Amino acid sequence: MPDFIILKKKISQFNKTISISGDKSISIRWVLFASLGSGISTSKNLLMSEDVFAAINAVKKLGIKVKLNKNECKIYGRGIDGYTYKQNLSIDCKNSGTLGRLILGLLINSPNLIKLVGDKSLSKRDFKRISDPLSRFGAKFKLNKFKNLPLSMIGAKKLKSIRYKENKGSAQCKSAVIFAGMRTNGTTIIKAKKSRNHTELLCKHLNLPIVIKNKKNYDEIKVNKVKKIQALNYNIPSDISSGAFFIALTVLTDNSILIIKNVNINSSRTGIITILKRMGVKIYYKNKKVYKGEKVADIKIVSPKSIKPINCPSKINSKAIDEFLVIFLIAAKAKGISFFKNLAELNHKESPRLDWGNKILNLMGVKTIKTKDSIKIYGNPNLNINKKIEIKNYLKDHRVFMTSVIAASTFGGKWKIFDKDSIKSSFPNFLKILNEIKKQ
């Protein structure tokens, strides 16, 4: 089958309720925590994507037994020191930056050399930002071109606790240092710019020796040695980053309503909700609850009669970093000029997403002004595309593919979008759910 999709028909108005796949960030973290647990951990609604399978295969290579059955997974943990480090061990992280960076923290005391590899996209991402702090614990790293995969590492027998300042808002770097700190005898202290806190919430739920002080502009995290992790049973909530594509679909389709069931609405992930409310979109939380420290709710979206432009405060950026591509699409239909700044981090994702967001808008006929870390979008409420558009050569970034599909489904035109298999890394059911919404 050809690895592209052709779309040439706009979606008509809809009123639907959907369920989407499990949260990717939590799914990968569950696999890692469960692999260190004492006993059998079971998850339901685990995201069955290539990124999560890469995490499962990684812990299996470290001697951990795993059983999969539909969307239920059992991991037979062997305790905090239960990994088996074989000679010439190589771990393939595929496309997953979350796995690649977090697992390095867990391997910090490996007595043998370990090689970490990834796909073409992951191999271009910066791993020096995590090898630098982890080397201070005593581990040794050798990176390709001094910052990329493949890398090799060997742990230290006597790990030193460290003080670490994380100033990029990277939950991956912060989490890796937390994992490494769990293996040291002293106290590791992290001063971290606000970012996703799924790792910290799981630590709290498991009663691990971690103290977190939430300051105005940063979090202070103190980590002490972990002696035991309990087995972790988890019914994983749906992923708001995946839901964002259908939120955008609803906002951009006149007279439409959508409910997405049981979504993780952790405040470190809901920047898109904050931004869209400021743009005049009606979004409601229903059936709110707290599950193992995470806030969960059904999300109801009602398409607005008009969309307001936004001068987006950069303090929201880290809470919406994976959703900006679809936010840019919504700004393209706003009545006025929208401005987004301090977004250099977008170009350090699976593809240079700020550049690709700009390119997609320009192909659609939207005027933009882009710098290396900002974009100004001249919205047009009457934007309607009547030409052919082709999207390819974007490093198989799943979010570029899905954003292009949403644009094609809402603005018209004839689109040929390559690398549809890219969605297997994070959201394999994306096209299936989209087709369900399209059915009247």
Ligand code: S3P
Contents of the next structure:
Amino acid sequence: MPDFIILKKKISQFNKTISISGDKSISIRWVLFASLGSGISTSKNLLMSEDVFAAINAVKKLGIKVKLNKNECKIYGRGIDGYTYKQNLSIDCKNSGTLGRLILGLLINSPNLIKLVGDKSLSKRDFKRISDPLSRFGAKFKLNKFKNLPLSMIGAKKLKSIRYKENKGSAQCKSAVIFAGMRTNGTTIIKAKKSRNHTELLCKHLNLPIVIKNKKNYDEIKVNKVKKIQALNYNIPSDISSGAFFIALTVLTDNSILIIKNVNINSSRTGIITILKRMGVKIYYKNKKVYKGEKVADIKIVSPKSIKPINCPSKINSKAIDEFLVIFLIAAKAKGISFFKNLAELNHKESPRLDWGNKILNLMGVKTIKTKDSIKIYGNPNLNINKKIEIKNYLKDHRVFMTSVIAASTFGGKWKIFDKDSIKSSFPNFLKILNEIKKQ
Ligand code: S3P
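I've shown you the form predicted alone. Could you give me the structure of the form predicted together with the ligand?
Expanding to the full complex; the earlier chain stays at the top.
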């Protein structure tokens, strides 16, 4: 079966309520924390995607029993030192940067050599950003081309706590160091540029010895040795990064309204809402609540009469890091020129996303000026595509696929978009939900 879809019709106006799948960052973290818990942890609404299955398979290989069915997942933790595995164990992280980076922190005290492999996309990504700080704890690494997967790591018995400055705004780097810090006798001190804080919130909820001071531009995190992690039952809220595609669909479709139920609106994740509100979009939260430290709400989006351009402040970047591809699409329909800067991190994702965002816009006939870390987008409120567009060879980046589908459904043209299977890594139900919205 050819792995592409053809789209040649714009969506008509809609007024719908949808539910989407569980948050990917929280799902993977739940699997990892539960695998070290003392006793049985149960989750509901765990994201059933390949990235999360890779995390489940990883902890199974480390000797942890997991039972997964349609409605819930049970992990039978054997305590903080409960992993059992042989020398030269190979863990396949598939497409998941979060799994690949976080698990290295968890395994910092591994007495056995562990090999980490991933798919073509993950094997191109930077793991030196993780091996550098983790080496300072005492672990030893060997990386392909000094920075990539496959890599091998052997932990140390005697670990040193470290002081670490995280200056990329990477939650994966920060989290890997938090996990490693939990294994040492001293205090690990992290000064981290702001980024998503699900790991810290879970540590707090579990009463682990972590102290966080939120400063204006960074967070200071102090971690001490963890002796025990309790089992963790968790009802995972929906993923705003998946919701973002349907938020964009609504913004780009005249006279439409969408409600997305029970979404995680942690302020370290809602950059897209801040940006779109500044661009004149009406977005409301309903049924707000706090669940285990995470804010959750239903999100209501009303398509705007016109879209304002934005000069996007860089301090929002890490809060919207996975949403820029769709934000660029919205800027393409704004009345004026939008500017996004200090976005070098975007080219470190599943594909070089700043380059791909730019390429998709250019194929759509949108004028842009791109540098190595910024993009200027010349918006056109009347943009309407009449030509053929093909999207392929983008390292099967799930978000490039879904962004292209949203563009095809809202701007017109005849699109052939390859690698449909890429959605399995983060949002397997994406096309099904889109078709439900299309149905009148
Ligand atoms: C994630 C952190 C972000 C994000 C990724 C998920 C996480 O990556 O892009 O999709 O779950 O910690 P970085 O930490 O590399 O910015």
